[in-house]
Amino acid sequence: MKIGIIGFGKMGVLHAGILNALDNVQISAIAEKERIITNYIKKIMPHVKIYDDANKMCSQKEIDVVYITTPVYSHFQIAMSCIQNDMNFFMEKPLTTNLDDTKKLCSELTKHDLIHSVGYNRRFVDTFVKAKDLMDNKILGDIYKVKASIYLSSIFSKIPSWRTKKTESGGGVLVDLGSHVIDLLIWYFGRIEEVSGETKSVYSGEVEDFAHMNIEFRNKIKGEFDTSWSIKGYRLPEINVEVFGSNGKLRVTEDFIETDLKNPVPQLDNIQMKISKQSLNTGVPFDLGGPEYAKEDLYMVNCVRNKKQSFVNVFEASKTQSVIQAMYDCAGKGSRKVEYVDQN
């Protein structure tokens, strides 16, 4: 399988390293404008064809799938080029900088038979997968409440960057970090119906550094969601999800699952348990940046090989984009119904 990568920054290098290590997979083309980077590529990957025009690379029929790993402000145009050239594609999250572009992307995709996926890779983390399995098997009984958060110690100064420019990033911590948790919550509990809350900017000016939201799902589960990239003590992004049901509660992070149940269930040995990620490790052929990245890439490659649509495709990811838009629209203004691209 031949793969093209658009954008050879941190994420482009990460995916290239993983994909090149998979059986019968080869990075055959890279689109990158920065001369210093292309000179480096020529030295370490002399067989790779280099393009300075992403649209031209998307039209190359010998490529089986394109990876879009550029900043979010360029996602829409590049993804549209892939679609119009009937090119399968993987795109790092989030989809776009606004809901209007997401709608256009989804509308154009309905006219083409393509494999497409979006980089919400927490769906491939063993603990989050196991937690979903346990909840789907009703170990908590009737779920009525969820509390979720994601924090990172990253921004503590007013130094500008593309992340803090709304036209380039599409938003702040809510879209950058928070989107991972919103995607998990939709995966776990279905569509979010209504949101309300606040955002706050301390360092970033045009975008938010803090966000706190109240959420209500269509199945009437209530929730709270909190995120910031400006809290000390979090060297890496840390996700915490607590779920409450009629039979007790469950807490899941990337490192472990904790249960505290009222009554025993067949799926667990005890009502109070702590399940570590090590005990759930399913293994990957090559680990670079975390096993979830390898699982994500292996899954995408197999989807293309088997002509099977990804379960975290653009239409699925558009739900998260819809919720984020509603959260921005409601901030400090009361509650807001979520407008989905597909209202079914």
Second form
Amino acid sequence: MKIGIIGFGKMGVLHAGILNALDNVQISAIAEKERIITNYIKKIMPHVKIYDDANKMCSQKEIDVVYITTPVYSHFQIAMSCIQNDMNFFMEKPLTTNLDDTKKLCSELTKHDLIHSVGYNRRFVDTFVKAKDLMDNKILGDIYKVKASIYLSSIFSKIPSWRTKKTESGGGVLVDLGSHVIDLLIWYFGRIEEVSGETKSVYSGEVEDFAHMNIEFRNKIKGEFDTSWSIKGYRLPEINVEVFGSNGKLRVTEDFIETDLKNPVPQLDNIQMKISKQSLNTGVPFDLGGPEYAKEDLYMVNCVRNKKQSFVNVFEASKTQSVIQAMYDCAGKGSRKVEYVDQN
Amino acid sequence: MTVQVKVQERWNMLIKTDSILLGDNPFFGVDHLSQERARKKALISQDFNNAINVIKFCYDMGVRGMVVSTHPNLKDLINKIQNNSSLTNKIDFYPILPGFSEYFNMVTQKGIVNSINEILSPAGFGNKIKILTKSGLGIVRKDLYQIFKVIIDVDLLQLQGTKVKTVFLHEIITDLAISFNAKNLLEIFKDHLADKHKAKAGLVTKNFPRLVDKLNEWNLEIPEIMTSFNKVGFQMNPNRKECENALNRYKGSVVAMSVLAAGYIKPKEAYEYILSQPQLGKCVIGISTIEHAKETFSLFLN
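Next block, the form predicted in complex with the partner chain, ref. the form predicted on its own:
All chains and molecules follow, beginning with the one already shown.
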């Protein structure tokens, strides 16, 4: 399988490193404008075709799938180019800088039969996968409440980056880190119906460094969600999801699942359990940056090979984009219904 | 001979050959079992007094080497060790570089090219680079290999005046080199360390079998590889069996890390597995407190 990478920054290098190491997969083209990077690529991978223009790469029929790993502000235009050239694609999260662009992508996609996937890779973290399995098997009984957060110690002064320019990033911590958790919550509990809450910028000026939201799911589960990239003590991004049901409580992080149940369930040996990531570990063909990236890339490659649509496709990811848009619209102004691209 | 006697003999042999190395992660609040536990540890370990007590205890038990990541506060820890009269110049250091989380955060926020510019600016490493290189920033800026060498030199400044045995390349760079077939990058690393720092080159990897096969294919001799080895196969890719098999194909010395699978396996069980693998040349042990040290070493005392 031949893969093209658009944008050879941190995420482009990481995906390319994993993909190139998989059996029968080869990075055959890279679109990147920075000379210092393309000169190095030419030295170590002379067989790789270098493009200045991403659109040109999207029309190359010998490429099986394109990875879009550029900053968010260029996602829409490149993804549109892929769709119009009937090119399968993977794009990093979040989808676009605004919901209108997401709607246009979804509308165009309905006219083309393509495999597409979005980089919400927490769906491939062992603990989050196991937690979904346990909840789908009703170990908590009827779920009525969820509290979720994601924190990172990253921004404590204004940084000169596209990430802190609203028109280029689409927002701050909510869309950057927060979108991972919103995607997980939608995966776990279905569509979010209504949101209310606040955002606050302390360091980043145009975009928020803190966000706190109340959410209500279509199935009436109530929730709270909190995020910041400006809190001390979080060397790595850290997700915490606590779920409360009629049969007790489940807590899941990247590192472990904890349960405290009222009545025993066949899926667990005890009502109070701690399941660590080590016990769920299975190994991956090639680990670079964490096993979830390898699992995500292997999954995408298999989707393209087997012509099977990804479960983290653009339509699925558009739900998160819709929720984030509603969150920005409602911040400090009361509650807001979420307007989905597809209301069904 | 019982299993316990065999394990003790092997431990004694590793101690005698300076092959038990102390890891520095617990002293910087890094904990791969749980980030939550790491945060709690970081709060109690900021002044390094606990670290010095642990290092002294381990030294008295025969440990002579320490694996260190080029963390922003590493220089403070090194100074504490060197200023302690019972430890001055008695510890051999095995650094892992580049200090990846520092560069990783910079690249996340600013992109690769802006990060390179910042590293090479006077406010970044610019002034240090002037001391280190005769070629000047103009030439460095145009060549990623030159930038790579400068980052090695700058990171090693933190260890100036100490005994550095082997310098290990961070797993992300090693594993990218495997995937992109970048033999040249590893050769430059090895040669630069030998020529400029008179140190041996080692590699850290999360893909041990792949690395061994690549080194054999490239006919490139790297004397030491640091990689995860533990009874549950945690961070052993693609799986424990293939990693064990690859030990027979590697001519150098393997430094086992994550031997407790980040605290998941009980020490007795963990070390019984590690010490029963005769091809493992060195072993990194992670110890956070004196109590933890006593518990670990008691496993190997008669």
